[in-house]
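Taking the form predicted alone, here's one chain by itself in structure tokens.
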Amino acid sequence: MKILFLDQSGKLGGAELSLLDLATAFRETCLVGLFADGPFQAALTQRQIPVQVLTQQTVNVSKDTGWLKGVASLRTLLPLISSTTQLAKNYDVIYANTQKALVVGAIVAFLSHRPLVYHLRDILSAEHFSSTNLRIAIALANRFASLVIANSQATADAFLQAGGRSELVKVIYNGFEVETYRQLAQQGRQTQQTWKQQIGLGNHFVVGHFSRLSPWKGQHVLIEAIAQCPDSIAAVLVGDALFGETDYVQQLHQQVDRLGLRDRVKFLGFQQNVPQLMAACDLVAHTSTAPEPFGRVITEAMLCGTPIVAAAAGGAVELVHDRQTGWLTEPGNSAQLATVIQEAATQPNTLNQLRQAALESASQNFSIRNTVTQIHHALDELTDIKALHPLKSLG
């Protein structure tokens, strides 16, 4: 089966990391078409996944785009649509991995007479999108998509509530290379104390936060919680602003200074070795203030054997069972988060029990092999095209 994957970003966000794992399974017969150059192209090339940057022109459609700007942007997409349509005729399926990719992919699918798959990785609600973009996404999916793959039940429910057609939707959770995480996590644990010493937190219980720095990701909530914890508890923030959210980064630094936490909150910026760093932390905190479509960081922490405390909204509640495989707290509630952090720091037996239960749960439920198998079957049902099963390319 020949698949033309489409993605809007040159950066390595959660949607791109998930596509990277998925496209690895189909790399013998797929092409990943990008609307921008950047680290994502390099990561695809490193894995020997065919990739092509389809345009050098910026696609200026954001989640809060209004109607007039959206119409103007559509005119700039015409050359991209034309060239991608010609390319699509060499493939069996068009697979849109993001919302901008859906806009282009829907028109290309219509013009090339190819089925369109939309991998929905967002909560389609007013909290995340403008009303214009919500209407566009639902209308295009309903009219042109043959299949909408939702990365959680929460994502699927939001699609339906926004007017999406129920017969299109299939929930398939993101998948991960379980063994790879196990090996990298082992490296992180072996160097834990050395790493803590290097960043000036050698004697602390360290809470890690792994996400781009963005208001809705809630790094400020964790900082507020750390301020309510004993001096022996510290936090590291791994990630940086990706989409022009530098004002928020400045606010976080000001918050740390105002609370006198410069010695207990460390900004580590973007890091490549996330699994190792997760494993070196004593606890990972997920603090999104709006419902999370899936919660990639949550699953990664579980696979690394690091206990997780997550904000109880969206896909997070499908990943974590409170006090069985981790902790769940009310989104935005820094006092409740501080209580859980202190409990984790003072109850090692509970911490170890949750660590083991989380690892077993994530390994069973979020393997990339399971995800690829489900997507392969869904595509076979969609197209009736019989092809070599891509699991062989996973090694």
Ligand code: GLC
Second form
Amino acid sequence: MKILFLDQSGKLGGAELSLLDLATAFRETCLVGLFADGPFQAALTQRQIPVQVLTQQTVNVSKDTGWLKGVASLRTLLPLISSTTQLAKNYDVIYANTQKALVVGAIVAFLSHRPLVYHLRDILSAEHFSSTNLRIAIALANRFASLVIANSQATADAFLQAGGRSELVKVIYNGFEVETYRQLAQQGRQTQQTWKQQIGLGNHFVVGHFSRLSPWKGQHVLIEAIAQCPDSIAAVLVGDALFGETDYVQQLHQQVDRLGLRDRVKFLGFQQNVPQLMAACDLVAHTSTAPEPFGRVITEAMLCGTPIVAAAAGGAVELVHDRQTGWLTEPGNSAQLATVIQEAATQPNTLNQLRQAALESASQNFSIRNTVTQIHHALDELTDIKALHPLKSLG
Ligand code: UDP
Ligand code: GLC
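Form predicted alone already given; the form predicted together with ligand GLC follows:
First the chain shown before, then all remaining chains and molecules of the complex.
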């Protein structure tokens, strides 16, 4: 099956990293069309996945765009839609991996008479989107998509709650190269002590946070929690502001200064070797204050054998079972997080049990092999249905 994947971003966010793994399985026949160049294009090329940047113009449909701006930006989309429609004729399926890709993909699918798959990686709720963008996403999916793949049950539920058609949705979790994580984590563990010393945390219990710096990812909650822990406990924040959240970055630095935590909270910026770094941490914290659609970082920590404490909302509660494969804490509750961190730092037996159970659970439930098989089946079903009902397929 020839798939034309569409993604709006040139950056390496979770949606793009997930597509990178997925498209690897289809690389003989697929094309990934991007609406921006950047490191994502390089990563795809490195994996020998055919990739084309489809526009040099910025596609401006931000998460909180109003309808006026939306209409204005539609004009800038026209050349992109036209060239993508030409391209689509060489592919069997249009596969939108992000919201803006859905906007373009829906029109392209309609014009080129190809089925549209929407891989929904966002929780479509007011916490994450303007009401206009919610309505647009639901209307486009309902009208044009033949299949909506939700990255968790929480994401699927939010889609239905917002008015999405239930017969379109299938939950398929993200998958990971389990063995690769195991090997990279082993490297990270071997260099743990050297790394801790290099960053000035040689004698600390280190809590790692791996996420783009953005208010809803809640790095401030971890900093607040660290302030409530003894001096022997420190944190590293791995990640950068990917979508222009510079005010938040400044606030985080000010918070660290105000709380006198310069020696115990380190900002490491965006890093490409997350598995090694996760394995070198003693605990990984996930602190999103709004429901996380899936949360790759949670599964990655589990696969690296590093215990995880995650914010109990959205997809996170489908990945972690409290006190069995990690800890769950109330989103935004820094006191509760501080208590769990101290428990983890002082109870090595509990830590080891959780680490082992998490590794087993994640390896079993979140392998890329499972994910690809499920997506293959879903796409096969889709094209079978199209073959039986050719008229239904078109739009
Ligand atoms: N990540 C990374 N480098 C960093 C910080 C994060 O490669 O410095 C990766 C992280 O390992 C994860 C992804 O970015 O795979 C973030 O995905 P997640 O689903 O956790 O959140 P998103 O940012 O997509 O909402
Ligand atoms: C989105 C979500 C994240 C999810 C990722 C991959 O970026 O915010 O929770 O893990 O997509 O599906």
